[in-house]
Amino acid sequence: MSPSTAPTSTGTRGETVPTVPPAHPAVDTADVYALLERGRALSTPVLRAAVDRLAPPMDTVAAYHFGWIDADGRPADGDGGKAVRPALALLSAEAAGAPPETGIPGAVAVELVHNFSLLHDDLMDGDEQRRHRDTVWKVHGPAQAILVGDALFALANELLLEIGTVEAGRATRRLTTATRKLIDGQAQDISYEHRERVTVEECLEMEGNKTGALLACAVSIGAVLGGADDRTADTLEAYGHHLGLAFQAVDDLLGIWGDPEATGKQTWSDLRQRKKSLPVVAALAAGGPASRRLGELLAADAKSNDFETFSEEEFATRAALIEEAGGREWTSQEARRQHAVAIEALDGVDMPEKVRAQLVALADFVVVRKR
């Protein structure tokens, strides 16, 4: 797989990236936000009850992470994230012909695992901001970030197994497999930061594990809890896997060119962390003067002891070379391609047309966003 070297735009940070075909005509943006809000509204009470099981101070630390309280313990209405995974879990149940409420335990379990990964990722990456607030490790220390992350993972499996049905056991197996793949992806991501070159194929494998696996689980777990057979669940997982790759491709674009006011992260966030994200890897694979110059700079960066003192201009230079080499455009096109493959997978499941339209609309939402 070779990245395209087609000319790229000279866009600046803060653009909406990338653009995909319009959503299914039966569903508009307001309906998508309604789906996300439904997922949040139905899952949050169960999520709060699960967090209340944690021993102090882990319950308080988790509540801060979820945005329910501030650093001083006062009630807050923080940004709890986009809630795409809970929305997908509820739609998954409906795709299997079950009521959306059937998917609530799965929605909460997936959200707990997702946040377990965020707590650990923030610490490993040294990220000081998430959702426009200081991260848990910065406020409460690394030990609490590790412990609370571990506790959320344990809670996720506990909640599913408490249901006590055959379907719950099947759902738990899918969740634990997805979690193992997620951890594999994080390990790959960290190891790639210390390598001079990573192939596009390796990067896509890593992102399929780190992001695709849990989204794939989210969009199958509700169906499994609703009694769907493995073929149906596997087909829905295929949609979720490719949606996850599209989602991560957009995240990679935002990690370099995203507006900090929208993303809640530093400017040039992924470049500061030396991430071998898709735009970087595609640019290095493209060949040509910009690609070679980028490779020289990144190789020197890996050996530099002054990387933390780089100026904004130095990061901007690297971002410009990535764009000139075609990495930005290739990643945008890859997001569109993965989006199309995800939509095509839905043809393999017999589901109500309204549910299919909503899954299409959510896929459109994932690849056209600013955060």
Given for the second form:
Protein chains: 2
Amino acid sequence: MSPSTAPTSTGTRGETVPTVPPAHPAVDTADVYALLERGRALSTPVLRAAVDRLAPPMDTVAAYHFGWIDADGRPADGDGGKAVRPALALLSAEAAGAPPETGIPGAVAVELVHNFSLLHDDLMDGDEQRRHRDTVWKVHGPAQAILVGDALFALANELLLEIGTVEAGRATRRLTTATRKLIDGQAQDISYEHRERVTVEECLEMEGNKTGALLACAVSIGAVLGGADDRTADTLEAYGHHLGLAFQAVDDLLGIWGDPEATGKQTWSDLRQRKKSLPVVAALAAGGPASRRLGELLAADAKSNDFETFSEEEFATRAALIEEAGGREWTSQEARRQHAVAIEALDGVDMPEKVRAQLVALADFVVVRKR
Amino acid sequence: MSPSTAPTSTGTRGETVPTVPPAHPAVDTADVYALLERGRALSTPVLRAAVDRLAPPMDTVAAYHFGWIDADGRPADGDGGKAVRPALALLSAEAAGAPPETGIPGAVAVELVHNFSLLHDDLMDGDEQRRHRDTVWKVHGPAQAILVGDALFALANELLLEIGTVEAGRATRRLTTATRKLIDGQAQDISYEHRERVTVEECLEMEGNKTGALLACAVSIGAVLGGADDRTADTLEAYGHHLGLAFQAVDDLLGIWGDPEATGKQTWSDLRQRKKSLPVVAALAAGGPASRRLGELLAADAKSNDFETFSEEEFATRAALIEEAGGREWTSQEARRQHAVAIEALDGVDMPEKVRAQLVALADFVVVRKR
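Output the structure of the form predicted in complex with another copy of the chain; the preceding block shows the form predicted on its own.
Every component of the complex follows; first up is the chain already shown.
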């Protein structure tokens, strides 16, 4: 779907993405794919070399996680994810007037931290599937998921610090701050699952920590490595933070109404996990008959012993109530809102016009994606 | 037991510690306790302030882990461990001619990394007790053990990097390298548990990673923060590395023959966990009838389904075979060997004589401790 076509959510699965305001003509979708591909092409060899440093069997477990080999150790060409972060880290260097290559260690460090969190979160959340494949703890056991996650986190810091410059120290500090927020966000996410009510503000704070912080870091880390001052880095982070919130709002829509073929997750994935995601929280806060009915159902679900065996229809009922109460529409609007704030933040930084247009196009992409 | 008295292992539990060569008269045992107490007194407030930064409930879980509160959240005066590392980090600063206070952020960062590894290792190893109390995963669940471990690791880097100096960047890099080795060591430890035979060399390599690396870092980090050059830091690390190997050899003796009252662990703790620790590995490598009989028993144990219900006597039989094959004596000698190499390494660094004497006394203490 191109940003300039299609209505907002139509109510069918796979058509959930919010419409973005008129496309920014400077960069089209093909260019965004080229940017993502550049990020992947420049960062993957460095990422693979970093993972090769791990002692066995951690190198193998990590290679499985990244999709480079299958569960039996045979080479695979797995789905390594969208690679939005590496693309942002390279653009970040260019935003500071440095060549994109300057951002590579930052791109790889951010990817390592992102994947550290995926390994640990999948275990904590009991998620059995990611990117259409069994998760690491499912294939290699919980101990390896913990251990390899730890190793990727350490590797991220090592990679940056061995550059040995003052800039690399500043970049590592920003990455560490982002990682702490990421962990705070996961702690909030877990605690919210046990609570009956979560406010929209709490949910947004959690998502800002869990998704916004690392995306923000991706957008500043290349610039910092390229010698940008703190004010420039902070402004780029503001773009990344709001982009992260837009990204997460779309993720929350896909988590309920996404097409399993595209997302690689089960149908109604977030509902099955009792996730207090934005559409749910917004629907519960909306008031009105559908909101109240949803609240009653979810309260009963929390106490139910046979929740695990619920039929497709039962989840569909809950999804329909969320939509009727306005949770889906509110979340679509929230994605557009955050998208707009992100793009506005870019005005605060002097940068080559081409880079600005590319950052805008990436923001558009994040909001219209289907997976 | 003072370093100058007592024979080597007598064969009774709690009397396992190897005798150290004639005491170094400049510093007596009381001074060592004063050094440990100074390390604790100067680092604990900073450690507590760091832990207070964690989002709830991680702050509470961490406070439980450190023994500051009990499982119900009531203030406690728990056993925070021996605190050898903070004492070393402060001495490390003094070795570089800086005031001990310069080492405080290093002491706290090393303690944070040490405790990150304890939280994760206890979960991976299924250990239910530490320092006479239920482990975090037992009380607060696996997810909190993972999450709070991650948070302590991030906090360690944050604490150092927010100092913002070139020295702090170098210190963080050394800490990151040590952490990577720590993780490598845990990976080796886990993989060895599934293998029938482990060589003495493999065991020493694993223990060098798991215990030597972070002790080495503790002994260099204060000096680096105090402006020491890399050669000085490397030499101090050599002392710390061998001290760590001596420390671990004693730990391995205590893990089989230690007094549960003193160690806070079960009787025959390492045997119950099928640990391929130094005494076991050395006994298996020794050859002779006791060694062969031990090999047969352990091979059968590995396949046994009722290993969990073994009686005290069955573990005592294995311990006696390890001793008869010479594993206990070899490990005692190894502790003394590493102790001597550690002290010799100190000759490579110019430092105040008082500091040198204190580092020697700490090495003596590590080798004669009962817990």
